[in-house]
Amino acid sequence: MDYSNLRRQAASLKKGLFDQGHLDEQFRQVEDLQDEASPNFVEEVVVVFFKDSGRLISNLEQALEKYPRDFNRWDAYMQQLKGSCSSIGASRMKNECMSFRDNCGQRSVEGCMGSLQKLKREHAILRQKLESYFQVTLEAPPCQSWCHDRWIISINLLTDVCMFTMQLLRQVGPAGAATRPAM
């Protein structure tokens, strides 16, 4: 299996959420928690993430059926979602938030409608890519364990190079002759 050519293919994946304003800074800020203690940790953060987040639009959609023009109850839940698209790095789904928490502010139900919709097209968008994204990562062998494996051999490399120039250097006298060993 070509490996090199999954992990292109994951890093194009990756680049495209940014690219395309899916995901922002924040996301690699999660990213960078990760380490050989939580191999799997971006992955299982964006898993609670769309549980999460599927929960708070359910709650919302019943919120909207239930309590009709009650502006302050669907800000409070759509606040909570944004604080968790925030946290993850969601900037589109974030930023339809925003846009939904406006026109809580304006008190227009059918601009809060419409942002639900952008909102729901954005969750599922999101979803899939990086569904996507994870199991191309998961077909590839992580670069940094192979980048770690290459590293080693570089530095015994190096290390059995520096062990025979001293070798030489000690046949070599101080004036730059060759010396015979001691029989």
Second form
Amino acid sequence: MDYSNLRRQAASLKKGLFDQGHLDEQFRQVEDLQDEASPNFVEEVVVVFFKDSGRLISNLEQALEKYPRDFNRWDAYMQQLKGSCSSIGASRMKNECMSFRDNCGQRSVEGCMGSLQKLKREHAILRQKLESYFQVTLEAPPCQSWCHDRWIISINLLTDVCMFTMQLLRQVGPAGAATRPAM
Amino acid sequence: MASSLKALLVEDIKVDSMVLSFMLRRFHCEVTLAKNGKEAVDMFLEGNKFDIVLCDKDMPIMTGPEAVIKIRAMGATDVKIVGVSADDNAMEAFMSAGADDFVPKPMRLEVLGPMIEEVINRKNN
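Show the form predicted in complex with its partner chain, please, because up to now only the form predicted alone has appeared in this conversation.
First the chain shown before, then all remaining chains and molecules of the complex.
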């Protein structure tokens, strides 16, 4: 399997997430927390984030219907979601959370509804992009692929050295014997 | 940085709890979790001792600032209490409740590190 291509693809996907503003520096903080003891920490956090955020969005939609114009309540839900977005670096989602809260402050129902739709769109986009990214990283886990490549290189090198040595011995052997000085 | 600090993390949102607890463990803290202010207060009532508390603001049953007031009222004046919240108005609520510090979310390792170091130095002295 061509791990180097897959690693390049993963790097490109991740770069895209940052360049397009879906993720910010906080995501790198989360990545820094991943280590050998917790090799899937980032993915686990992301899974929990989408579970939590899905629930919070659903609760908010119910609140919008059940408690019309209760901006304080709506704001409280969105504040929780904003906190989670901040914690993992979900930058565009966080911005929509802030936009929603601004609309709560201005007591604009239409503004809140608009912000919520944008938030749901960003939520879906981020989820899809991160799923693609993790799918690729699963196929080419960085440490294993490096070890695999190094192992293959070592075997190839050893084989080359052995073959070269054997060829050399075949060439040198008879000629060496002919030129050996008499004892 | 070696540390045997006992940290209490008071946070109801699981994502935030995961990230913050891993950050604390990065600095070798022994982490105890509480899901709301009441659980945090109960920990102290049960006689548990902590060196540092990281506390969210808005939680069910009991908020962070409410918990801080009760914890300080119990005589737990040595423990460093840090409010952590995405709420822009949280700082005043925490500081007037008796917290030592406030950090807006998201917490960063480069912010948490010096806090941990300060608590270690204070403990050693």
